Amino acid sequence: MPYHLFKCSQCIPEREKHAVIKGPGEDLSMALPLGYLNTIPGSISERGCAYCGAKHVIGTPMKDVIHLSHGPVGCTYDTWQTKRYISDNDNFQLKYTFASDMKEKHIVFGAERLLKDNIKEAFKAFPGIKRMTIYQTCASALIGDDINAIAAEIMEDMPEVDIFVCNSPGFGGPSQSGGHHKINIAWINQKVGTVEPEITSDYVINYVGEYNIQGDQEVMQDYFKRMGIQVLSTFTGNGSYDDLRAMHRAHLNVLECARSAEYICNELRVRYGIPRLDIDGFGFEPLSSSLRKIGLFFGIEDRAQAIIDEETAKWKPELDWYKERLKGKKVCLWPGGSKLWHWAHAIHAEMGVDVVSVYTKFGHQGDMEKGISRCEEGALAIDDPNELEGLEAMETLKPDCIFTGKRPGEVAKKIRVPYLNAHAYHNGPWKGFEGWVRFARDIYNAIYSPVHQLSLVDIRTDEAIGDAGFATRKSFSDANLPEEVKNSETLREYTGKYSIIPDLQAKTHPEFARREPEPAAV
């Protein structure tokens, strides 16, 4: 395992144990950068703050609540709407975000009337909404404003509303993820068991760790619904404040993002004895083996298995089609943490790309561990790379697309790398079966876009294209493709619509009968 020092970090050598590349038959302990810790002096990191993890990854995708931050507008204005987290009512949350707007005086002679002063004008703004949450941010830390007590205050003179704080300023963690470690335990301490919910089925999941992005939530959520299973709730992804306060009464706790989830999924083991099942919704193995893992736990497989053979026959030879013409293509897979290894095999197996290089800026070990044990051999893993370490591995290892954010994606756009935004997608869902289609189609069409292929040239040197006719996608992608492959009656382009989501909104589910309740001891 070599390390690996960035020519652009030769003088911040201690980066060098941040970034290693994968070699031949090397074990974890071989190949495994330093992660998670604090960012070191001298390189700009692209990194969240821990208040951005709390609010803007988790708090902010819950639907019918007012989300205000308390601190300056800007904290406010960098987590809002920079993910697609969609709601069914209207993406209240997307629409609208809330801040104190702390200013110089406030810090000087405190802002806690100023906050109480927000809140009440927030709940009159809106009278349709009677849940707050309130995120602590650095300024209104460090002056150390009580924001419990001023949320208890309001909530003794108005009864009907409810709020919860969220103490999470950013200096509270290396990155984003002690933001997410955060949240969780408040909200299993101040709020889960304060409602009590109805019950309507014999398997009852709370669905951890899904954000809804572009509509996740719901491909998910018709799968669960189709073998019966009743989701309490969804934490946090198009999810209701007042379900989220009932997840004490669900049999089992099924876990997509454990970076930023499983500290409420153990917290719910050992308060109230719900098991935790790790599942992933990304790819057709990964996912059929998650849902089989589900109804194995209530002993409904078989209808599991009749979900996995329906989708797999609809959707796998459009997924064919994409693989025959991503064969070989490398991909950097530098999203967040989970996705690092929820896609690293997938892709590679299901999509035929090679993933020459994976990173992430706020995962933890455990994220790099598994990982890059998916990724193939002479990857390049790096740890919170800055932009310049991120020019130079895509310069030095020339790959046909990204999967990343958006800020490193628009510098990969200047340097002529295509990408796909793996945090907000570009044109998901990107989970579920017809999902992982929706993909592979994003990720052909990064690859093979004409205007792509006319960035590449050079007009200082090149010759000019001059009148070289209409150009397609698959012009350029089936160009050495053999003819059978080419005219296979049986592979074809994904058939779905733009959107899918109406569509399963709008979807019945079949009833099943309850089992009779067990007589009580005698």
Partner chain sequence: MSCELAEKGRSGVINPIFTCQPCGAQYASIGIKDCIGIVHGGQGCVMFVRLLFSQHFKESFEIASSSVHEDGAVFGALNRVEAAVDVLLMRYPDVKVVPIISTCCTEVIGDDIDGVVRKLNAGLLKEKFAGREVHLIPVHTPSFVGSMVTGYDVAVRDFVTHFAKKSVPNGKVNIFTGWANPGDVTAIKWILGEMGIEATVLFEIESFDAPVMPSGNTVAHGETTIEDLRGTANAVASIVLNRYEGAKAAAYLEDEFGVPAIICPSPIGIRNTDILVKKLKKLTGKAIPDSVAIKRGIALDALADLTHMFFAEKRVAIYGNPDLVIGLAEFCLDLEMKPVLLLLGDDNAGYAKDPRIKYLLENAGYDIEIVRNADLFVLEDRIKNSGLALDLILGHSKGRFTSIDYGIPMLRVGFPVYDRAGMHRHPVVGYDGAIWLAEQMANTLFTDMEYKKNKEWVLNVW
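Okay, that one was the form predicted alone. Can I see the form predicted together with the partner chain too?
Since only the chain itself is given, any partners or molecules it might have are not part of what comes next.
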């Protein structure tokens, strides 16, 4: 498995060990990109900071909380309204953000008083909200404000409120991942075990590492509810602060994004004996297997199987419609962290696309182990990619589509490579059976977009362009399809709605009888 040094990075040879090409018959013991190391300054890396990893990625999806950053206003502003993690309480967490607005005088004289005033003002402005998270920033960390002490004082004065403090300044670690780590550990240390929940089922889980991007959490929660499972808490998408304080009472931690949330699962296992089950919410097979495992754990595998059968029957013909038309298309799977392994094998096996490259902005070597294991031979795996390397990779690999962030997507657009937003999705949710079809649909729409096809034409040349007034996606995708596929009566295009979450929120779920309590020992 040879390391790969990009031409554009020959002058920074330390980059060589950050990329490998997966060769035939090679395994993980032969080469693995370095990961989670300090970024090379000036390389125009795509990484963010540890503050955003804590606040923006993990903290703010919590829905019933005042999210206050202690520092100058920019950290708050910059990380506000750049995500699509929604909630079922009218998106309070998307709409409101709070900053202590630290100024020069506070840098000189300290900002603890300022913070205290801020906390009171914020609770006053939103009297219905009694929970708060406070995030340290570079500035408040460097001047040494004791945020924990201030939070404790307020909680003493205002017993009805509860405050969580996350000390994760922007400089704390090579990337946003440093912040994921800090907030995981801070939450279990400060908050888990401080609320006793009402248990309403014999089967109780925490759903961990799930951020409800375009409603992912609500899709998965629907499956859990159909199985009669109580989702005690979700860490943290659409999650409730007090539910998350009760994580210690679950029977099982179902872990989705291990990159950002394995820490708390490991700690919950060690401290409370709750096992960690890693699952995939993406892809028919991986998701089916995940639901089956959860069912098996509780002895209700029949309930899981019923969902799998129903959903597969409903959606598989639609997934396969797209698979027939996506076969052999080359894609670059360039997300932030966990999606590189959640998707690598599933999109190949179930949508027929070839993953020619995977990268991770903030992943660790563990993510690369998973990602490289799951992608096919020949794929180029890159850790902490930078602007020029991404361009060079696209120029040599010539992908038909890339899955990445919004801004790198704009770079791809300029070299006529369509992109899908891997962080926020184009038209999600992409989790669940229906979601997976939506993902396939979005890939199909991107690759066969008539406008994208037009961008490949140089109008100045003598190249014939035909005289049709329009083209359709199908005119491109079906041109070389066998007749039996083209005219198949079983396969069909996606039939779902534009927005599928409101129906889920309005849905009532079956009640399952509880088991008789075991007779007390005499």
